[in-house]
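Consider the single chain below, provided in structure tokens and representing the form predicted on its own.
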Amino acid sequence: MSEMFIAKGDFPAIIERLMSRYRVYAPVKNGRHYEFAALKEAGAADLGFKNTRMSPKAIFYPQAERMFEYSLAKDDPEVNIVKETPKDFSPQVVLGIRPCDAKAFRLDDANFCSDKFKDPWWAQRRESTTLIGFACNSPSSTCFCTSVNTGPFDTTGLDAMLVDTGDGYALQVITEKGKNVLGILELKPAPAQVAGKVEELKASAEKSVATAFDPPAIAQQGTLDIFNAPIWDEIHFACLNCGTCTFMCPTCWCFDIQDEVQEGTKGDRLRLWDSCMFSLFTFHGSGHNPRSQKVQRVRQRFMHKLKYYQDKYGTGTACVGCGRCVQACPVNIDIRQVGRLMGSGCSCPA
């Protein structure tokens, strides 16, 4: 798979280059957990991570964001100026990203940018956008790419990947868009012996990250089955509902619409993350709540996961095996388990 090799030492010139003509996001060290941010210096870019804290997701879905700006008119107090507040749609490189990361993209297309609606926003972004990804070559223990049909050297979604080799990087070209941004380097093409090297990689990174649960199965345990298990008892107990797992999430989409109103005039239209852990979420302006117990929403994070977005897009999960939910929860909920559990016929462990 290995195309052209980027020794360690020429990787931050390489960097310098791509700023030139991109923005360039990557991750960065921040106190003890790593993240995505727009470099300002290309020695700020650190490949030493395992994954970091959030996906990049806000790169294309900002957490917070300003859609409308609205004022009155100064000479008519009847009349309302709406405008769309502007963005920035310039092109930018994604570097570093990991391959759970990159697949997770293409399943949230099916939300913001299927045939039928597209979010012009998201487009525009992902269209401006080469994602240069880096293949995960030691999982973490709470990793199960493998097992939502994706993997720690998957080029799904991805424009380029780089290998660490050791000494250098291999990197590999996959899309036009990726040979466009990248022809501007001048790489030199790997050794023969990276290749190799390239496939032990891989195979010892698939090796390590052990079978999770079985989406197949849950795919063919009926939908009303599941949603009316008795598992979803013994699951939610523990649950604070706190949304951590939804906020960690790159394939977590639920937003919420607010208007800020500034001295009485002026105002703007946001949109906002949001999850479905939250009682407020699904609260009706008349007072009925649909989901207003928490055994509810527990349900319904895991059915969307890896059940509801089966049935309705006929393929895969909306999960890519990053383990970030898993690491991160406080009571210690595990989605794998929790798969196991919904392929099993739903039926508790003794």
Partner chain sequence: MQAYTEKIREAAKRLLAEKKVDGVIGFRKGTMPFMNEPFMAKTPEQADLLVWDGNCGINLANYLPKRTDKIAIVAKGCDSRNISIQILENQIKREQLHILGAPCKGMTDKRKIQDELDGKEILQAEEAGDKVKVSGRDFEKTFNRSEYLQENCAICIHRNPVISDEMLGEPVQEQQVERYEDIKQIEAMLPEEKRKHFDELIEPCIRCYACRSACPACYCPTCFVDESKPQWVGKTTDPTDTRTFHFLRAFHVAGRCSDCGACERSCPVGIKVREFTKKLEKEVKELYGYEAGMVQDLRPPLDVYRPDDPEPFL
The other form holds:
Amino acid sequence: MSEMFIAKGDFPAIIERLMSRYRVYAPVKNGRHYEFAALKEAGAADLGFKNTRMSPKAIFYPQAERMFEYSLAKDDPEVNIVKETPKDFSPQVVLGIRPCDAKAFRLDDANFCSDKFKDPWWAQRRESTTLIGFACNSPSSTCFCTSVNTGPFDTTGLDAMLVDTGDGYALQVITEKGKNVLGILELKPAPAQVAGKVEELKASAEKSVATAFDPPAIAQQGTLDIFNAPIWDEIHFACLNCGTCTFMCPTCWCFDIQDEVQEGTKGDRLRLWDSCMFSLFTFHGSGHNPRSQKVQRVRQRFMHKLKYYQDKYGTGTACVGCGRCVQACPVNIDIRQVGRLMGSGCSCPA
Amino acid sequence: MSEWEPKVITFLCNWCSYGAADLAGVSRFQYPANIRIIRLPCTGRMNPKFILAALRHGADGVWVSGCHPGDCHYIEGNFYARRKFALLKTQLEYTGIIEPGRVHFSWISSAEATIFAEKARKVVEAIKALGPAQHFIKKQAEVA
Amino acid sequence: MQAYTEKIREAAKRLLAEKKVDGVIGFRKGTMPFMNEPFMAKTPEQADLLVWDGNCGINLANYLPKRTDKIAIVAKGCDSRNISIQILENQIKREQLHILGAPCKGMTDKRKIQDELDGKEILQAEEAGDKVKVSGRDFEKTFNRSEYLQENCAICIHRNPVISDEMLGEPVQEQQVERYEDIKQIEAMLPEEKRKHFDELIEPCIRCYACRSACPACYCPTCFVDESKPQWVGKTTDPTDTRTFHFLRAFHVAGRCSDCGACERSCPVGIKVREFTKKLEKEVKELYGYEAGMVQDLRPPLDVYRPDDPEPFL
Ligand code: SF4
Ligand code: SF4
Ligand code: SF4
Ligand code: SF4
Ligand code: FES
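So the form predicted on its own is up there; where is the form predicted together with its partner chain?
Zooming out: every chain and molecule, the one shown earlier first.
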């Protein structure tokens, strides 16, 4: 792993160099919040953020995406032929992504890009994207990455990682992809004392993240024991089933497919984010709904994240501890508390 | 380019205004062909969604007409409708979905064929003056 | 207002012990500063978890529709008006309810306080009377709560509950304020400006429908956003779909909205969705002299008529 260094004053120029070759996404301040956006000018990138309000998943998996198009015009020789919508898969860089979010993409790959199944759009976007992460020197109080198998300096999902050392950024190159992208920048190697500084920052950041719950304790319990435990009655009460948590979450991947027809002659097949919190999500054509009750939907979300995923893939929870759902839930349903209840042998402490 | 003609989706109650349209036709009163009539059992059936759907699918204007208040075939259907229309028209204009003059309402009895033809002309004229509706039409979704 | 906490607990324990109710709906302390979680205490022991302070802005009436048990519920002015509407619309029966009326001095807007802190993270917030002291890693600051109220609370003119079975405190003084300044400003705009204003307002909307889900007046068996035959609202993030959603959501609560602000508070991207509903509130008041839920036996305005109703649309 090679270490390089970028003085803060040089940073905008570095971003510009990247922009000359790649589409560069970076956190941009928008009103009260930060969001990842494709940069139009280097100066818009702002690393003064804790994390973005929405997760960066939309870069690979947009909230609404056209998959296919077709013509319904009788006189069109190509009538009724469904054609894939052309997309831009040119190389891009995501700059400043947090380690938890990058790790989340790894977890999402289980769904979109495994040995068995490949979602063509997710896979191609992943392939053409280089993730240059940004370590968290001062995690938020809602972060609990260290409880769920990642951390503020975790490089698992990254191609390279920046660490803010005060006067500049230490840059660790992690993968070949990262090396190729950063090669064009002709960066200087980091001065000797930087490695020590990074270690220090890492230790203090990791220490500042509180333990939220214990995923192995959840894994060890019987699925039905947790499923049938009395905890859900209390957990679900406040939930509005608004789906905010799922839309913000970097590892919520569920979608709906809809056709839209314009003027009776042209049609689109769209993929749209959906949410297990919505009752329509499981509504059958027959009129039956296996998750017609709020309590079932709330349970599904947490069971999927913290239990089913662990059991199915053996790679830990499908939650990376980014804390977005904790911050955004309008009624303060807190996955950390739910995780504790799920792992506590299911006796309600309250 | 041929001269643009507006499409006006027109919701008429079965018992009065639809009868007026019919009578206007039978009596050979001229009224513009821009209006596309959809028959309602009563203006009480009128739902705000219908207006939005018409605009969304490309209507340049909407006109709703029914029995005079007090003459509703179902006694009070248009009394209820009246409150909805009042709020609907203001809210459509307030939110900028339409400019004033794109959505019209009237009470026309089945005997008032001349009034019907006259109103149809006025509605079409007003909408023509505004030009094609653009804001609320759902074209191909603006998505990734 | 924290003084209510003791009273709520006392009432909850009494009502639960005497088996007068099956549960008491209130709030318990949240895991985050400025947050409480709606909570139903079902045992006298759980009653000790109930709290009350300036972070109870979620409208608890939202948890009532279609319940079949007997419930005690803490209700602010706005909540109580929504309960009246729910009773009128057969969502719950008056006999099922024991209403603990909470005269209200407004709920704190955490977004406004956060705006003063230059991005620093609030780790703790302590409320005492009108003061709220917030602190974080390297700062501490005290605010006057009355200057940082949710916007609907700042202009609320019905702070006292309109129905209750017992009151948690003396009535508070009602405010004399102009409720519609922002609405009038929009009304004065040109059509093109209005369009732009609302398009910008809803631009960040992620169509999660939290605003709908938090609303105590939303209980259609099938919400229009879920209807598929025909589908009235497209499900994409296309501007027309989002405009349709916001228009219809607001229209559905016309004359039934108490301006409780739960919708705005719940929106994860901070859209001022009340700009849609308040206009309808204003119209309903001007045209029909009606304010949602203020009178127990007056059905909502789109459910009734007068033969001489005005016809400004002609
Ligand atoms: S469940 Fe919550 S904390 Fe976990 S990854 Fe999703 S949004 Fe982040
Ligand atoms: S954000 Fe909160 S209220 Fe909304 S669905 Fe998620 S847990 Fe429920
Ligand atoms: S809560 Fe906010 S983001 Fe969600 S649908 Fe309503 S306005 Fe849009
Ligand atoms: S629309 Fe908003 S302000 Fe009105 S009752 Fe519903 S949640 Fe409250
Ligand atoms: S039947 Fe004509 S308006 Fe009711």
